[in-house]
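The chain that follows stands alone, in the form predicted on its own, written as structure tokens.
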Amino acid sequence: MKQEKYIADIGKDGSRGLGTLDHCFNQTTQAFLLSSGLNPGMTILDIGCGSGVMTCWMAQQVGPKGKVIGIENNENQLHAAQKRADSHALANAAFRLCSAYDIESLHEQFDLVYCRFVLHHLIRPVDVIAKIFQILKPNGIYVSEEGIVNHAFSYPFSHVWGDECVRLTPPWVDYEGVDRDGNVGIKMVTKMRHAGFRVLFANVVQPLLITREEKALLLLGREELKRHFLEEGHTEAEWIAAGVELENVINNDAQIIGFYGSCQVAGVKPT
């Protein structure tokens, strides 16, 4: 099977681009987790924990009688996450170098598994969903949040943002293009039901970036994506031109950015 490759180059302090996701989604994600059943004392797995922002927040919610394990396949991300947990003196947050495909190697059963913006990087997300079902305790909860790139837009239109729309494939098709399915979020209800979950709730979140400061978040982590941009056949001149257009979007007070849509789905493993 073809091996996935994360498209961003992650520095030793973790990905700067995750700051945009944190700004756009953390508040609604936290509310979704609480409404889905996150409670003190739980044992939680955070798949693709990034720099550990949500891992640490969940560790605070479950308290000293609970614990959260965050996994990543990138050592730089894990270093940043552990540093964050240490700064908050969170003894109940632990981090492991582990692929989403190998979560059974943790030898743990969980009350809740949380996974945000990870499956769109995978060629076989259905394999991970099946493994999540296996490692959950009976009545365990899977809180999924995955993107819908077709929801991204700029108004007035700019080619630099919101020009990624692709034809939606059926939910049993695991990826589009070469490496990933940027619209996997819209397929999660079907995929989770097929894996055996009883879907409790589903929702779509669409953040809007309307101030210069908010739109400037699109610059965070941009350099991490340059290598991928060039590997796709674009030129250095095109990269520079896109940067100029992005700066124009940021500085234009009339320009609104609709960030990627996020499909939130909560499901329970039946007894």
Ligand SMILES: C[S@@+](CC[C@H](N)C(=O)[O-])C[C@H]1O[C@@H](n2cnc3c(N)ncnc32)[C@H](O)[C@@H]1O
Contents of the next structure:
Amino acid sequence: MKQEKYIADIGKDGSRGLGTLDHCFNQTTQAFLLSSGLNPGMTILDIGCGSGVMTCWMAQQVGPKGKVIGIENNENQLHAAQKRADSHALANAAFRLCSAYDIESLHEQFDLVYCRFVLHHLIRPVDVIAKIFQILKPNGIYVSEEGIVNHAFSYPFSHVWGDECVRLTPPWVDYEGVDRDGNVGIKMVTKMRHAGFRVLFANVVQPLLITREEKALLLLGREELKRHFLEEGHTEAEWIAAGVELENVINNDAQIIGFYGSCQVAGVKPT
Ligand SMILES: C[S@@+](CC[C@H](N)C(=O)[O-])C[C@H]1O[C@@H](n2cnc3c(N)ncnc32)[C@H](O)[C@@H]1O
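Give me the form predicted in complex with this ligand now, not the form predicted on its own.
Following is the full complex, with the preceding chain placed first.
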């Protein structure tokens, strides 16, 4: 089994890395949460809350009678999330250092568990899905959004973005217990059903980056990925060449980027 590690830390000040996800997905995620049953008064768990943008938004939605707990296993992200909640004076958002694998240690039952782009970083997502099922109240809702990296593309084609299909082994193979799975999104309906959820809704979101400003979002957090790139056996020269190519794609108005796809799945824990 490979060692599990998160490759895109946002840095001590929490300012790097997750802006692209926010730009690409927050609007569709918010609509998805509302249509899946997010309501005032709910108690919500946000697993792998990152810099807390969605945690804070959900805290505003549930209002003073509800609460949202964001958990993270990365202290930089947690610090950034707490700072964000403080700046919005959100008394009903709380953050805990806790792994997705240990959510039962929170000793709390939830109306809704939200988890976006976290399971595709984990080697044993099924263990986490089973624990989500345990910590939900009867009729509780699991709102999941996980990646489909093979949906990434550039058009016209550039090697710097979207050749995942070539580099990754087939997306339909299940890597459970063996390796991280950047395409776990396409397996979530099946994995959630196996855990006992009744799946209510499933959909794929495919954002496009078409302006220079949107494409430049791909530069956010790039430095954090460099170590991973070199550890994978690439050279410094290749890293620099990829950077130049990415700048070319950004500045070429005729070239568009299909960002990673996201599979949204909402499931309910039957009574
Ligand atoms: C791609 S980010 C997504 C953040 C946030 N959910 C969002 O959509 O903006 C993945 C997050 O999962 C966190 N993470 C990775 N492994 C984790 C684990 N075992 N337990 C809790 N959080 C984890 C990372 O620290 C990171 O903040």
